[in-house]
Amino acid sequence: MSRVIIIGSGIAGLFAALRVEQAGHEVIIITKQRPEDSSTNWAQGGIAGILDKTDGEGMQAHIEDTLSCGDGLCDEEIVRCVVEEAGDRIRDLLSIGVDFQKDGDDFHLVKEGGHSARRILHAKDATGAEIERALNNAVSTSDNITLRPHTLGVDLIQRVHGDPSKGIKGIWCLSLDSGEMESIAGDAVLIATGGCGQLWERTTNPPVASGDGLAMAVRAGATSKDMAFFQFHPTALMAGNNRPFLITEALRGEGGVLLDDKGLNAYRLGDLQPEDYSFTLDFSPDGSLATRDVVARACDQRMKISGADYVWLITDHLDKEELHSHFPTIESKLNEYALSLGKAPLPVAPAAHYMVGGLSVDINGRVLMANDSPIPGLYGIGEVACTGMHGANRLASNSLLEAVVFANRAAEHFISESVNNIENVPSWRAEGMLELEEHAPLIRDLETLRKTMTDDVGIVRTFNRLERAKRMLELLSKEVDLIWRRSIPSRELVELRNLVLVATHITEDALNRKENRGLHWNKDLI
């Protein structure tokens, strides 16, 4: 029996765990908080895909929409692979117990920005939570899957120190309950840790999204790819809530419209449809349902011109009862702030949402080195990986699909080539290290990091701002490294160390780009 260590408990990690366990192998899942505290659980929209494998026209349209949204940088082979496997993987989710919403005997499908047709399955506006529920239930009944909550991965253990080509044999991790460091051996490590939205002051990501898996893999010799492309979701609620709350794109798919103050006043006084007054039409004929890169930049520009902290999402022209029925999670959240769908305008603004770039991986999810050779025993799936599916900008609701397809492919690859080759792993060396007595420097450094990324590496960039960010990140990296070398690891220190490294990769990739594509928009290149 071989052993796989999976880092992360979102859709990618849990689905892969079930696949590997079904083949008779041992699985250990480590996750930083509770199993349900993942980006998957926060996903509202849905999973895009064509269930009918004979619907060649529908699949081709999905492929073309994905390629168009990716602005010329998608890997067409990967896109075709994911779209063609969608039906099988969605049926797998159904067999596990995921309950997608139906309209009679058929699934109720919705449309989001960049899609030319309704092809998104959903569980009202809590699709991620429904998928997470079903997967966690399945995992909890397995005898060969051990789930380790409150366990933070710190670093990967190489079979030969300093030589990634020899592979990975385990992981060092920190128990957040006891504060003790532990070594876990495995035949393979599968990274499914999600993204790094905590780099910015405003994000729709959960607190666990601190780039841990990507940073661990890079330190072990992996290479990153397309890190400049970070997606900001255009519509996060700005109603005095301390943490941004996502307003799903499906709401615009049902007719919601974005307006600025001028457009809102014109709409109230005029006799046209609200979309006719939307500032988004200045950026795309698709208006409020343009792709996220376009809509987020449109919102960002209007907010900077007006000095406002938000724009408006209008739904008062839509059927209130249908909105409340289709979007109960959003309606409940809005009610906390005396707002309601189908009534008053909703204040929204872009927020950091999805890491389109990530670890460079092959078609089976194997993590690659700079020479494009795989690191033996190391896989990356889900948001942490850059597969080539999304190109320069992710098409809405393609992320859950990509995650489950690559979870299956990585699991199948491991199963087909699995070996029982567990080696002894070294203990964490802590001689001479001290407990971190003062956390104030870490708090200040994290605030500086987020301020830097928000101001200088946001939706719209310039070379001067990026260079400024690079200098600040170099300083932060040195300061964090000094603390790291003399301190016993804590969650705050591990996360800050990882965030600074990931921020550096994002900034350097942005500096090296000489054209504007998708989510990377540099005013100096216009």
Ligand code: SIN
Second form
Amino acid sequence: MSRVIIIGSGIAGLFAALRVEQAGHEVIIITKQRPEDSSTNWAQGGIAGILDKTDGEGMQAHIEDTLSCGDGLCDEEIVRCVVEEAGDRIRDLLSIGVDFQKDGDDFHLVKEGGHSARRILHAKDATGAEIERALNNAVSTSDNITLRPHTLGVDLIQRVHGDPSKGIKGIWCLSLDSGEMESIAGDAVLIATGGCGQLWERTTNPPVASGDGLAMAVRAGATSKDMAFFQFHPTALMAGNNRPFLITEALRGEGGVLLDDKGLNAYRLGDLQPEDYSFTLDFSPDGSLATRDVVARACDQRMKISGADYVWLITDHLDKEELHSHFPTIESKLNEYALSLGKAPLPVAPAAHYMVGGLSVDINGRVLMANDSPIPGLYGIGEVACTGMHGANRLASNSLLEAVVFANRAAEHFISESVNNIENVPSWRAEGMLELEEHAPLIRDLETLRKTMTDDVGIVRTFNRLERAKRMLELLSKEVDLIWRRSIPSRELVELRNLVLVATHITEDALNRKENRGLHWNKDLI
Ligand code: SIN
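Alternative state: the form predicted in complex with succinic acid, after the form predicted on its own:
Every component of the complex follows; first up is the chain already shown.
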């Protein structure tokens, strides 16, 4: 029996855990908060995929939509593999107990931006929560899976210190309950820690999304790829002072339309269809349902021109009852602000949503070094990984699909290697380190980091702004490093250290790009 350590409890981590455990191996999952505190749990829209293996035309269309959304940078072999394995993996989810919405005997399918057909399975507007519920339920009844909540991965332990080619033998982690550092030994580590939306002031991501896994792997010799491509979701609700709340793109799939103030006035006075007044038509003939990069940029531009903090999402031309029944989570959130679907316009604005780049991995999720060789015993799956599936821009609802396909592939690879080579792992060296007395400097540094990323590394960039961000990040990196070297780790310190490193990778990749593609948009390159 081999032992795998999985970091993260979203769809990728939990699915891989079940696969590995079914093959008779031991699994330890560590997760920073509660098991369900993951980006998966917050995913609304759904999972794209063709269930019928004989539907070659449907699969080809899914492949083409993915390639076209990825703006020429997808790896076609990976896209084909993910689309072709979709049916089997979705059936796996069904057999684990995920309850996707039905329409009679068939699944009810929705459409989102960039999709040429309805091919997204969903559980109303809480698809991720339903997947998370079923997977956590299965994990909690498995004998060979130990799930450790409130445990934060801090660093990977290399078999030979300083030589990634010799592989990984475990992790150091921080128990957030006891404040103690621990070492855990394993034959392999699967990183499934999701993204890093916490880098920006406005994000649809949960608080756990601080790039921990990516930073840990990079420190252990892994390579990051395509980091400049960070996806902003066009429609996060701007109401109250609370965190941005995602309004699923599926709502636009059902006919929701984006308007600016001018368009809204014209719509109120005119007699055309609402979409005819949408500013998004100036950016793409697909208007409000164009791909996310285009729609987010369109919103950003209109907000900058008008000085408004938001644009409008209108749904008053749609069937109220149907909207309330399809989107109950959104409706109940809106009600908190005296808003409702099918009535007054909703104020929305883009928010940081998804890390398209990530750890460079191969077709089995093995994390690669700079020379493209895998680091033995290290896998990256889900949002943390850059597989080549999404290219320069991810197609809506392809992320849960990619996560489950690669979780399966990584698990199968681990099982087939079936190494059994647990070694002793060293304790965390804490001599001479002090308890961090004041967290205030860390909080200020985090604010500075978020402001820098929001102002200088957002939807629209310039070389000057990126250079400015780079200088600021160098300063922050030195500050955090100073504190890190003399302090016993705390959650705040670990996360800030990781966020600064990930921000540096994003900014450097953006600075190195000589053309605008997909989500990377530099005004100096137009
Ligand atoms: C959404 O529901 O709009 C988000 C789905 C996704 O990010 O793919």
